[in-house]
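Read the single chain below, which is given as structure tokens and is the form predicted alone.
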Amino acid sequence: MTTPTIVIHRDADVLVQAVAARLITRLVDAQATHGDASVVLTGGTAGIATLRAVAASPACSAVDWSALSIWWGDERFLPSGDPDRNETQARAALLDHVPVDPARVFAMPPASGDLTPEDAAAAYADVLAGQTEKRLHVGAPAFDVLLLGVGPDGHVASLFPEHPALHDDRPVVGVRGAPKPPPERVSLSLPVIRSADEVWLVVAGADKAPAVRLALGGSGPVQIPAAGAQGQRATRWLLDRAAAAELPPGLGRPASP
């Protein structure tokens, strides 16, 4: 796994603008290399704000949106169109405003009828396996960029501290009894998160500072799941000053005055 790169931005607004610009550049570079690109989206305040910033960027059209595969790191197991679903929020923030190929937008299955979180996880794993095989066959990584937020407790995706899902080595896991609502969710597992070429943890706010300190200070992924989120080629912690406030002096480089 890679040594984390830590970049500290002045505030949350500057952070999301910088991450949006970085993401556009990374996707354009991936498309130049492989002919297409693959990204895993995250929800949360900073994650959705980043997508809005991408949509508003003058460079947005530099991405060939029809040649981008879009995945989610986790999802709240709620009915299709529910405003609390990460998919719903991502569509409103970005995907409804760019010419994506609908066949390449891979949303996690919504709650419907007798479908369980475990059923949804198994279905998503099947789709993921087929698409990943195609990318690996042409020498491309499973995911070029995988975006994550970090909760105050150190969770990433829907992998919560001490939760059984952390010990599940299936690629996609159904989550029950999550400590924040809704209790039923679907999440990529840590092994799949670690298969990404680059993992970016986008974190803003003073309430996240203890989790950031612990994740970067040697805690294990069972206690602080964010500590286990690492990319194959790069792991980037993209923080605002408030989220970085408890890091030791000299750890991380300022991105702006």
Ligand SMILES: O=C1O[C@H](COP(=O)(O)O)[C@@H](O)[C@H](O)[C@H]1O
The other form holds:
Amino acid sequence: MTTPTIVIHRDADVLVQAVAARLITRLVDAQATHGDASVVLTGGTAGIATLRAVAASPACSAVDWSALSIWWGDERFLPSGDPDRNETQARAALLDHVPVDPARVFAMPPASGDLTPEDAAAAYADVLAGQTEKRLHVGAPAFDVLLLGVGPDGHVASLFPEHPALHDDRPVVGVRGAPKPPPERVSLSLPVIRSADEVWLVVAGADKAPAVRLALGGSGPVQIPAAGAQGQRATRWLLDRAAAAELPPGLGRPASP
Ligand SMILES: O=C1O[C@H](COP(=O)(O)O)[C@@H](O)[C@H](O)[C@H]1O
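Rather than the form predicted alone that you just supplied, could I have the structure of the form predicted in complex with the named molecule?
Then the entire complex follows, led off by the chain already shown.
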């Protein structure tokens, strides 16, 4: 696993602009290297704001959106089109504004009829397994970048502290009883998150500072799931000053004076 790099930006706005620029560059570089690219999206405040910033960037069209596979790290298990679904928010922020190939947009299944979160997780695992043709890691395609938000409790995707899903070794897990609404969710597991080439944790706000300190200060992933989110080639903690406020002095590189 990779040693985390930490970059600290002045505020949440600079953070999301910088992450958007970084993401565009990473996708362009991946497409230049192997013809296409893949990204795993996150929900949450900073994650969706980043997508909005990508859509608004003058460099947005540098990405070949038709050659990008788009996945989700987690989903709130709600009906299609529900405004609280991470997919709905990502579409409104970015995907409805760029020429993606609909066949390469892999949303997690919505709640519908008798479908359970476990059914949805199994269905998404099948989709992942069916897309491993080129650059296989662990039953999932080799994601170029996997974006994560971090909750004030240290959760990432829909993996919450001390939750049974953290002990589930399936690639995608159904989650019930999540402490943050809605209680039913679907999430990539930590092994699949760790299979990504690069994992970027994008975190803003003072309420996240204790979780950031614990995750980077040696806590284990059962207590602080964010501590277990690491990429194969890079793990980047991209923070604003408020989220970084409890880190020991000298840890992290200030990027925005
Ligand atoms: O519910 C969720 O929350 C986390 C963090 O969200 P934030 O608003 O506190 O930044 C997010 O990463 C996850 O994808 C989402 O489903």
